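This document starts with one chain, in the form predicted alone, laid out as structure tokens.
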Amino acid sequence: MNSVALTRWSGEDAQRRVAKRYAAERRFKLLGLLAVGISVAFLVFLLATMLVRGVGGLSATFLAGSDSTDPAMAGVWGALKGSFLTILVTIGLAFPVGVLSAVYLEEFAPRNRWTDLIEVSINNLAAVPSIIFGLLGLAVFLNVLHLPRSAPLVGGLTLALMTMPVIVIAGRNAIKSVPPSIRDAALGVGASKMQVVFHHVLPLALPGILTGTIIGMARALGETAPLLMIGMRAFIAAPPQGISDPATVLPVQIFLWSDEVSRGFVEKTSAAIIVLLVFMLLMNGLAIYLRNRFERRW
């Protein structure tokens, strides 16, 4: 009788338990809504502050000009072009190497102590501070390989080293999420291991891989410390014509302007932040479009 009474849902005790559960659910939803509201409020405050301070600095001269000691003539075109060239080098190296590394580790590599060591090393590299990669770029690319200083080539190589572990980890997780039944079905109809991976597994894992790439590229686009270490803080009066020309990037340009004594650079700094945010939104929007374009259902 006692066990029957405990499972009965018509008594007052049962109704109180149900009411308590619903109350806890409402409190949790309210807490989540509050967290989202705080995040959106901070974002709106940031955007509103930057718009109020920097909208007056947005002009044709500002968007088409390069760095200058005169705040009235200073512009972001040189830094914007440098950022674009640097990101092109970064994604051109980090994406294929990261994806192929993820495919090999997840589909072809034997399970032994060496692959375990590689996996631990990749996970640790993803958590290394970015300035360490700047020191690595300074030591290897500039002091050993003698590549051109303050060039998008060196900046892209340095950011590729920083971004690659993120792409590898995201790629492995995306490949793991593909159901084993798809592999078994492809092998059952006579497909080779390479055909299974590149014709079936990789296309299905591509949206998840692109998500990791978006996160890595967004992080690389906003980095300053590693680029400062390789000399991309120099005064560049002319936009770069190629990946080996001296250049700077938008985050470094914003950092340099924020350190200027002249009050005229305050407005330029806010305007440059607006340009950087728009540039990041456009790049992320393009990446999200490509991810949705290649997404497949199973």
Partner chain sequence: MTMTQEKQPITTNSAVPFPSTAIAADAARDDAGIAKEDAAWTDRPEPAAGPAPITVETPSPEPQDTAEPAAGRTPKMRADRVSVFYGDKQALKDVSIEVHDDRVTAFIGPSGCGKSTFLRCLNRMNDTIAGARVAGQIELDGHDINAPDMDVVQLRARVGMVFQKPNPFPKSIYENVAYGPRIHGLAQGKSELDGIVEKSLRRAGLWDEVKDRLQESGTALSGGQQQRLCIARAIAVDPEVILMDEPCSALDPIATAKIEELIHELRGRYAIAIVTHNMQQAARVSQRTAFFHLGELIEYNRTSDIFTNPREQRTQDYITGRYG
Second form
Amino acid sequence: MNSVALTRWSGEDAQRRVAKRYAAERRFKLLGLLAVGISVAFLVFLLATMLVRGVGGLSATFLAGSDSTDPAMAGVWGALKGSFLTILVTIGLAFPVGVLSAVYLEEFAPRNRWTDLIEVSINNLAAVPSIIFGLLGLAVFLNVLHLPRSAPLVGGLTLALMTMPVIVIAGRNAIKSVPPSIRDAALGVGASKMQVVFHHVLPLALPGILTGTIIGMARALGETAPLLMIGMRAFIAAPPQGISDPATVLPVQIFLWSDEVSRGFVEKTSAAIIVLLVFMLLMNGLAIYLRNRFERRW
Amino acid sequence: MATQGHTLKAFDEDLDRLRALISEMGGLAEHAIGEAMRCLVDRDVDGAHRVIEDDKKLDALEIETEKRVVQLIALRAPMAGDLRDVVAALKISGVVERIGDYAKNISKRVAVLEDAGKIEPLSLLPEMARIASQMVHEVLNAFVNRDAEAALRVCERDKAVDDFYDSIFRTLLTHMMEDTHSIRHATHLLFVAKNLERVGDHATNIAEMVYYAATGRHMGERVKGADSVAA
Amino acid sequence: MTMTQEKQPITTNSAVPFPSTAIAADAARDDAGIAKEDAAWTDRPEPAAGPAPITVETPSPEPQDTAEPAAGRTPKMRADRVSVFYGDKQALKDVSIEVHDDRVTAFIGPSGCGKSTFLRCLNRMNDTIAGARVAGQIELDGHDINAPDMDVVQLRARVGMVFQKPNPFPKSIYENVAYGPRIHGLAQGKSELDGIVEKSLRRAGLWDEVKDRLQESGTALSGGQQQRLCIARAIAVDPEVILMDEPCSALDPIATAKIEELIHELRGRYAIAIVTHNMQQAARVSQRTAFFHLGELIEYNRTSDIFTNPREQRTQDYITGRYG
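Cool, the form predicted alone is there; where's the form predicted together with its partner chain?
Below: every chain and molecule of the assembly, starting with the one above.
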């Protein structure tokens, strides 16, 4: 038995098998590289066309001005500020509510039919098309609560509804991945449930929660459809002064400009896309920086 | 006692080998006593020399046992009943070696007694030796079988050996008083009897060890067959 | 102390609020120099674990140590017919045991025999497991720990726990030890907290190794050091009982020996209960050993008796390696 096995390791047969295995691995690596190549190619194409078409449109007036019917006077500042305020409202609402929901569901809620139902609903909510949230925002915030139309407040609230499930799901996973031994350790020295969660579990889960939040925010930042529903597509010639002023946001502005007949707006559209990309890059960068800072603590 | 073998079979083998060693030592010791008595009765000086020679085997086996016990404790870390067994084996090997020494001692006296005339107690000694060596045999069987009851029975027989000793002692004393020429031989015989009596005592000691190994309890205050040093 | 006095203070014991009980008792035990006394063979009667009113400090002289440890002593913890169910499955059946001050009690038995489950009952760590149900009575100083007026957080401060895998918080060494005293408000001000941290680390035999790097992460220590840090963390809140759940199973022999030595030193200051898979370890560190099998307590006796002359055949089979 032994001698048979030994000879089979060095036989021609075996060498063929080894060669086949190596070939399969090489093929797989190539395939992966191809997949990455395709996505990078599209990104490069997008960036290149935008830069070529849009760089000419970037100017001080463009960055400092607001929307205008005249392409030469049209600027992106109003939309940028609108985006900023909207995201501020979204993050201010979605992050605490999402994290608290995650903590409650994961650490405090009893396991029963109701929590199961809630879990399914939240997972479902994360997959609901954004336009539905827009309709919801329109129905609840504008028609029922009579909040100001076209305002970052309403836009932020709507986007928060959309982002929250993502944060809850990411938060629950992050909390779940905190080793139970840490909980045991804290309980073992007589920490209360609350102390265990806020002193140990949450700090350890924070990097994971922030990752989920970044994804949610990036999605919210690029969202157009729900904002159209709540009136943020209006022509606004002055940058908003607060969250209840009428405003528009970058993606909507891009959408609006791309619809314009005037030739001058083609360049402006591309320039606005560059601004949006930079804005997103900055936000993601900040979030990643924050995440790493928390992670690096120990 | 043990309902089943160890999960680690090699441990059982080690313990069995230890028991076999003790059995072998016991067999040699028994044989030595029997042979020594035969030589004494038959005035077989050459035979006696062989007994003395053979005692070296017993010494070697004792050393072997000690080695094995130390190894077993180091490698197998015996517990509870096993530990008591192993410790008992170590102690028993020492005692059996002593029993062998008594046989050797008796054999040494064969040459001295070669020219002795007929001394009456000589007829009692072989019977005493038979009982003593049977005690050794039975107590070692009890050890191998972990049989506390058998060990108790061995202890009861010690009384018979002691009685024999008392009786031989008196007879020899009378003998010496009657015939002062016989004092030299009679004294040697007295030592032979004393040696046999000690063999019986040692068998009892082993019985106590076996009892503790098998039950975990000490035999308690056993009524000892009064170690009489009459007169 | 007379026998009657020993029996009677059950009620007074629990009347004194934590942590003064622990501290007073601690001081009293220090005075008596109990920690110094090595008594692997002689189990002394309990040295006044109780509150201040008892002034007589002389331990009763009779060395009488019956197989039934209950005689004439108030156990630190007493479990009476404790059963634990996980859902429909009964993990523990009618276990009655007493854990005494200044003694190390070891729980041994094959995996799944319920020894860890039982240990976790003693500070109600089973509360955290969904579907676990505990029946029967467990008392700490004569006070039911499952009673509605027993605060589980306070209970866990009084009955500390050390776990199988060293689990320091991912914080600094200092923070690890200071955490307990801080949440329980045991220290007024930084210097007092520093004192507690140093004392705890010293008792855990770790001070000399870490005193120059208290601000480094606790998780950067070696496994054995981490486990001693966890012990320091447990004793920082001045518990009365320390439960250890296989504290050495993840450690190498040298680290294990250090922990065992530490257990030896802590004995007398705290009642210690330890679960271990390593029978030699139970033999080395404990004075009482309880053997569990299939959720039942088979035998509870002096360690020296369990390992030389167990009464039950099942115990004998297990400790001699004939199990299964």
